[in-house]
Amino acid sequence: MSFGVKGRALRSAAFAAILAAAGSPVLADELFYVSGAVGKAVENFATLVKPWEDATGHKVTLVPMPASTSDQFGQYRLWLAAGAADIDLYQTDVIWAPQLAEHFVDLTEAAKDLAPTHFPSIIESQTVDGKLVALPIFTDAPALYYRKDLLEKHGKSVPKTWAELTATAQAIQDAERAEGKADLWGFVWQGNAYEGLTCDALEWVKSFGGGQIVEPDGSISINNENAVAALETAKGWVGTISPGGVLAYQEEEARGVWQTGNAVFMRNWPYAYGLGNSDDSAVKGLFDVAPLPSGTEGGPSAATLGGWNVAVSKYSTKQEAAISLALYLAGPEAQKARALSESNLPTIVALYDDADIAAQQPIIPRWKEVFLQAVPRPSAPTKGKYNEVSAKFWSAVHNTLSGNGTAAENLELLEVELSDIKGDGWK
């Protein structure tokens, strides 16, 4: 079991080596952890650090941020310029550490054993000038969740290409609604303006054969037929096989539909599964998960790759604890406890190979299918300009699937505007 219900992390070696390097504090600290949270993460952080803050003394306080990863980055940009010596470690999105290194403590020495335990791409993502500015504690990459129950019901199997999934998500639609369930729809996904939709909208753009928006050599690409075919595709779904509302959703508005049973298909992180499964849940049991479709037949799917790390703040005044704290979440019974409470993907290579996390969660062994399909958000080659070059890429996509202008046009314009943005190169 975790060590969250009997307490087995505190004699590990790998937990006696993080408390080790954290000393013995003569006065315990309060540290103020601020994360962004979906599902059950809010009331789980307490179990989660508990085994932590009795072994040290230290207490922790989590400090919520929105849910959307467009809301927290600008706080985040807020406090860390004005230097707020208040919050001592940050929640950070795996595109986020380029843009906010210089505020964070290069914690390459005091993670020089566990960083080898990680998946390389994953430290390589949170290392920016030589410098590890954050540990990794899980990692994402989204999956197309389907009800197994209705596919068998109705004969269909589960689609391979976009063209096929909102064929058979029209046509159990319809069917169902034929029977008296006028809530169902065959698909729902993240469509509000934020960083979510830049998420899904470059799922469909690669699977089509698209490119990636910027190519990691920092060519700008996004203006293209293959680009243009899939925002056409997708903004066929809004008001058919996809509620007009999904303009406004993110990904707890998507779970929503779903786990009340009113959704054939759901594009959604892994978080979602254990949540699908829980008691309360109208479709326990009813669903399981596959790749997400592919553009054109037998082509590539993409999954955006996702995950979240733990940052230390160099303003921060209880810098060794925070560390020790840093070190402890992103270490094997952390990284443990939230696979088994709250499905999240670890980053350490060995948890996939876990007995515990494959009687539980199952479904965690078998995301590495997933996980293989995914696809970088254009971070590093757009460096500090991310932000704003996903803010356009998220307001074309928003325009053409409301209505305003048409795929190519909206792309068209794009391509000027992050020209604009890059000028002489990006920096």
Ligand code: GLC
Second form
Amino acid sequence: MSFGVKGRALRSAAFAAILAAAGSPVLADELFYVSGAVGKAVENFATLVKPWEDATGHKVTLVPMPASTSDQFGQYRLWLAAGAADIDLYQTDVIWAPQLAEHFVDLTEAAKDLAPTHFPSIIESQTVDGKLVALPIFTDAPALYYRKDLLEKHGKSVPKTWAELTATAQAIQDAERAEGKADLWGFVWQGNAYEGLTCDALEWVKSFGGGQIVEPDGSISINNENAVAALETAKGWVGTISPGGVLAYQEEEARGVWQTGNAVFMRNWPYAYGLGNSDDSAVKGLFDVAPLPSGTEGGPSAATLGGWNVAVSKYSTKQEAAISLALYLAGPEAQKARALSESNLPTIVALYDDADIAAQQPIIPRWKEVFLQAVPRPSAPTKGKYNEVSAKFWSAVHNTLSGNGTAAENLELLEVELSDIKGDGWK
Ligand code: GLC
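Moving on from the form predicted alone, kindly provide the form predicted in complex with the ligand as a structure.
After this comes the whole thing, all chains and molecules, with the earlier chain placed first.
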């Protein structure tokens, strides 16, 4: 492994039991946990796992991954296909369960008391053919971040439709630039060609009544005129209310512009809420969040369902300790700590009534309804093919946004490509 993990002799559970019975302390394990990260998640990890390390005597080392979930997926797949024993736990995106299920330990039995305290739909999303492949550590649903001070100054209200957002962003951007704020942009979001663009574009399409790419019954629905209208709307933002560079933005680039005070609106996940209110933020206290706009007047708002989980590798030689860590990270103590420090949405129902969380991170209780109604990406119906489907979708969207073909042309081609991937049925 590139990070030079030293092999460690396998200690079986039976051997540990003998040691314990003989009164000797059970030897401590060192676990390796891989995770991508945005915001301060890597810095906060040591504090998060400290109580578990103290209680068990084991140690955890975080192996950081690139921020892009698509890049993480590629790396994880290589390690898992090679049966790498050096990684004990993987932090996994909500969409990966069906594709990686075979490499992970079934946690059904270990989590039989914990799982019923989580939202059933989230546990369901991590269950593949009856096997619980990962335990949820937080869920995700995006918000429209808006600058209260700028809307108030220019006499505007929070936009309810994308057309309203476009007009308001343009008006405030023009007026502020005329006053010398040369770096101000109307709207920042995730336009890079990766999984994040699939999330943003699914929201545009769904909110215009254009479906969810592939429907729950497996049918390919993306080539329709509402989806075309949605993508053409977004294309109109590039270089007008959004910088041309938005086509290379992931979550952190958007947050960078926003948190230095250079955007009126931002589409981002709840993690940006706590960071935006931190002492080093130029927008501390100046913003609020709302559901994303609708495609049409009175039409639906759509938020893509995100979220992260922890899975135990089948190839780990320290599975007992790894399962204990997974239960801790998915449990109430760690989820509360994560909610407070990172404004991540818990997956444990009772934490939405927690007074400390509501006081410190008010977005959390407000966002319960948003994530419960969030739109899943088609990872369940497309089974082992989701990553290919998503990559084709984000490429078609990225081409459209870059002026490489019209939305109508790109979606027509996408339909053909997805039909080829599907073949005689999703597998
Ligand atoms: C967030 C979501 C995750 C999604 C990713 C896309 O991390 O929680 O589900 O895939 O953003 O960039």
